[in-house]
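Read the single chain below, which is given as C-alpha cells and is the form predicted alone.
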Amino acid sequence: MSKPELSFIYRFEPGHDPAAPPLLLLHGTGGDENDLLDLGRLIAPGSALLSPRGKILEGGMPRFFRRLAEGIFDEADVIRRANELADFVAEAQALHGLAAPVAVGFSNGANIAAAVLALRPDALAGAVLLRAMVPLSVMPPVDLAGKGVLLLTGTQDPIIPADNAARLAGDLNRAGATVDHKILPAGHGLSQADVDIAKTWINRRAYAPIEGSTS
C-alpha cells in the first residue's frame, strides 16, 4: 500500500535475498509509485523495491522535475528535486533498514536519477538509466568511483538524441562511475532485451562487483 508518512507518496516491497541490492525505482512521465514494480521483480527478484511517485504534474502527470518543453529542463527545478529525492531515500532508507539502493529509471526517472548521480552521488550504489538524457547542461565535479552506471538507449527513440545519451555516458564515465552503454533496436519504451540487459548486469553487480570502464 502507499505510504504518505514520508517526504514522498510511494509504495515499498521488502527483499528477501540479503546480497540483491535494494532497487529504486522512478517512473516515467504519468507514471505512478505503482509503475515500475513489476520490472523491479523481474530483474532483481530477490531485492527490496521502493518506489516514490514524483511531486510535479504536468497536465496532470506525476514527473520528477518541471521542464520548459519537450527535451528542455528547468535545472533550477533538477537540482532542486534531486536533492529532495535523496534525501527522502535517507528517510526510507532509516525506516526500512536499507543500504544505499541501485535506482532503476525510465524516461523523466532515469534523467532524475542521473541528477542524484550527479548532485548526491552518496544516495544510490549505482543506476540502470532507461532512456535518459543529460540533466544538468553542465555536470557538477563529482566523484562516482565504484558507481556502476547501465545506461540503454534506442536507436529509434525519437525523444532522446543519440548524441545527448552519448554525452551522459561521458561525463558519467569522466567522474570515474563503471559505465556501460548500450544502443537497442528500440524506441521511446522498454523492451524485452532491456529487461534481459538490467537483470544481468544487476546480477553481476550484486555478486561480482566489476570495475573499469566501458562505454
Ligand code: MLT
The other form holds:
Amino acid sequence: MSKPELSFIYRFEPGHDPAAPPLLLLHGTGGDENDLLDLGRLIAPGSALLSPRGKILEGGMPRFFRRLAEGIFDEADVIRRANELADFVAEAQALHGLAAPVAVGFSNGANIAAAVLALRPDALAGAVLLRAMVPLSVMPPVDLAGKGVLLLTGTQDPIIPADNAARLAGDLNRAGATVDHKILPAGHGLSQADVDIAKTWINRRAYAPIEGSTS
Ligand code: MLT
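Let me have the form predicted together with this ligand next, following on from the form predicted alone.
Now the complete complex, all chains and molecules, led by this one.
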C-alpha cells in the first residue's frame, strides 16, 4: 500500500527507543527534508525523525515562511505557515503513532519552530532552536509551562543580532518555557559544540522529562 499523502513533502524514520522523543527536523533556507536527518541521528540516535520540506520558494530555495528581506518577516505568512506546520505535525502523529515531537530547527527552521511554540504550543513538546530570531514582533499570550527550549546562538553570526536572540529567549521564558540559552563562539553555521550541546540536552530531556517537574 502506498504512503498516504500528507500536507507537506517529508521524510520519516521510525524510532527504536521508546524513551527518546520524536524529533521534528526543520531545515534552513535552501535546505530540504533530507538536510537534518544526519543531525537528528547524531543528537538522538533512538528517536523517530519527522522532516518536512518548507513550502515557500525564495529564488528556488525552500523555506518555511515568506520574508520581505533578510531578517524582516511577512508576519501574516509566519502565522499562516506555523498553523499549517502544526496541522502537519498532527497528521503525521496520527499516521505514525507519535507523541508530540521536540522541534530541532536551524535558522529559518528554528524561526518557524519558535512561531509554532508561540501559536500552537500543543504541537511541540519542546524545541532546539539553532540560530533563531524573534519570528513575531509581538509574542502572543501563550502558556509554555512544561516546555523545554534550548537556544544556541553564535557570537559571530552576521544574520542574527545578539539582542534579537536574547529577546526571543526572554519572550519564551516569560511565557513559562524552561529556556537554556547558550552563546557559542560560532557564526551562523553549526559547529561541533552545537551538536554536542543539543545531544546532551535531548538526552537529559528524554530520560528526565521536564513535564511534571517543579524546577
Ligand atoms: C529567516 O529568514 O528565517 C532568517 O533570516 C534566517 C534565514 O533563513 O536566513
